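Only one chain comes next, encoded as structure tokens, the form predicted on its own.
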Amino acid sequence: MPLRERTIRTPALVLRHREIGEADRLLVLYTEQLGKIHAIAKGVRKLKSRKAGHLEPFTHSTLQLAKGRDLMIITQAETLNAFLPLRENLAGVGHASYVIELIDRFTYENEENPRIFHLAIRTLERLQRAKDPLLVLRFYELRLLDLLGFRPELQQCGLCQAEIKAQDQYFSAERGGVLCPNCGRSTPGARPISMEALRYLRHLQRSNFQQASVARPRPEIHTEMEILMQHYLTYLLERNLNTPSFIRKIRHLDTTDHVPPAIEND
């Protein structure tokens, strides 16, 4: 949507920010009406600033933007949802950060896509109340890939086009999806994928969230899907993501925290 007016009011999701000057902040936003943009929040680091709390990462706010000489200027901000439950622990922060990192990495400046905006907001809302946040994230990855034009092929072999049978297969990021055993074994970089993991990924890909949320993958299948999806995303981006390693560290800490202390002998 080309910006012809001097000001615009739009819902936005704060992706990240950095400090500039003595009191200002440069923000990267994903907005409903303009897509991804950079904007300046002037004086936001001053103690009396009323905008600061509305412009934290992964906050959903309504913003009033004015067209500046080089960048948009945030003149008003009002929080719609700060996703406070996600800020209460490191795991929630990690999951929310992953949602916004994928949007930040995969989108370009000023490319409008309201469906991506609404997908991100719905995903953060789901994460707030999710019993299985990993399932929410896998659903999000697959839906985002659909919207970006990178939908992985999970129904037939990406080389010979044969229908995938009920047996363990291979996955090739370069070929954009699953390969049958014959093609997979001869394709450099193809990774094995169990039929169980593939079945769950297919279920998530073809279902709405209500249908998808009834899935109950075993922990090892969750891990397999996570590794596979991050391999594919990294291939598409041609660079590593930052948040997955943070999430793994937090997961390890949570596991070690629950290990019972050793019993000392008298």
Second form
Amino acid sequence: MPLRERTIRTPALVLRHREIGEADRLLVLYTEQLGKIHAIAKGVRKLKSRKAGHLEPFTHSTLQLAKGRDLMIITQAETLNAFLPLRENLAGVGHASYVIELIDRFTYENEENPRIFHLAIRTLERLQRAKDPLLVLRFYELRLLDLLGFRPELQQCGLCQAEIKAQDQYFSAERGGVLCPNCGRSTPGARPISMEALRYLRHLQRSNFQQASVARPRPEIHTEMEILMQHYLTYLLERNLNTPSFIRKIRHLDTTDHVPPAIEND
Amino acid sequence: MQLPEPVQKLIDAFSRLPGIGPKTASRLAFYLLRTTDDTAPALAEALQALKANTSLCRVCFNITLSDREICEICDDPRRDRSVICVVEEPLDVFALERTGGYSGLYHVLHGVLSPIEGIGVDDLRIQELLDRLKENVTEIILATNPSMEGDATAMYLGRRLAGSKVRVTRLARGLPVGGDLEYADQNTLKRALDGRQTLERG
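One more: the block was the form predicted on its own; return the form predicted in complex with its partner chain.
Let's see the whole complex now, leading with the same chain.
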């Protein structure tokens, strides 16, 4: 959306920040009205800044933005939801960071998509009270892919178009979905996917969150879905994501002090 | 027309610094070109000495002179060796020293965990901190910044130190001196409430 007015007021989600100048920060925001934008927050590294607390990563705030010479300048900020419960433990920080990272990596500047904005906010809200945060993340990935136009095909074989039957299958990131065992075996790069994992992914893809959240996958199936989704996302982005390795390290902190080797993602 | 090479080279060098754009870079370069006093030679000398004469303390990783293995603070017999204050950057050490209210030792992490930017445990001096616990330490003060990344780092260290006998504390947070309640964010206000203190009746 081209910006005609000099100032605009919009709800926004803070994605990332970088320090510039004496006490300023350059923020990457996902706004409801303008999509992803860069904006300067002046003086926010000073302790007495009235804006600083409202501009931390994964804070949902209402912002007043003014058109600067090159960049937008944040003139006012007020928190709508700081998602405090997520900030109180490392797993929460990891999961919220993952939500943020996907948006940041998959979107381009100045292309607004309010549905992506609302999906992210709802996902953070769901993570706050989720019994199974991994299910919330998988649901989020599938919805985000829908909105971005990368919806994986999970109903029929990506090569021979045959209806997928109730048995173990293959998944090809290159083909954008499942392949039947016949086609899968002969396709380079296709990886096996168990019937159970596929069933849950299909369930998540075609249900609303309320229906989706009744699913209770076993831990092995959770791991399988996580690896598969991250494989697909990494393929689409053509580079590795940062947060999954953080989340894995935190997970293993509970059981041991040693950090496990990262799971290969390609 | 192109600028003479020495001038252009200095402008290019300045523009690589954080916060300095091409315009500021050329202004600085031309200022130095014009000055007749010792500004330029002094700057050149200071720049060369910066890397040549400094190193990191082997114990706390604060910046120190290159002829020292350990920094002045770690070397000072009057400092309390049972307390270690963990900070993000060397500048934080100087900020805390200015208060004059702390007499323990420090540990500089040289960064914070940032899941989104991909800065992980191995990028910081965390293992070096854990190794220092063998030396009769009774308290670790986590003084990382009160930000998402600083908090995540503190939480991580808290978890890693959970099994040890040391007392782990975090700097208090709340309303800044001269602040205004109505502008405070949820996070700060909640922590200020949680950390409220009994008023001394004078």
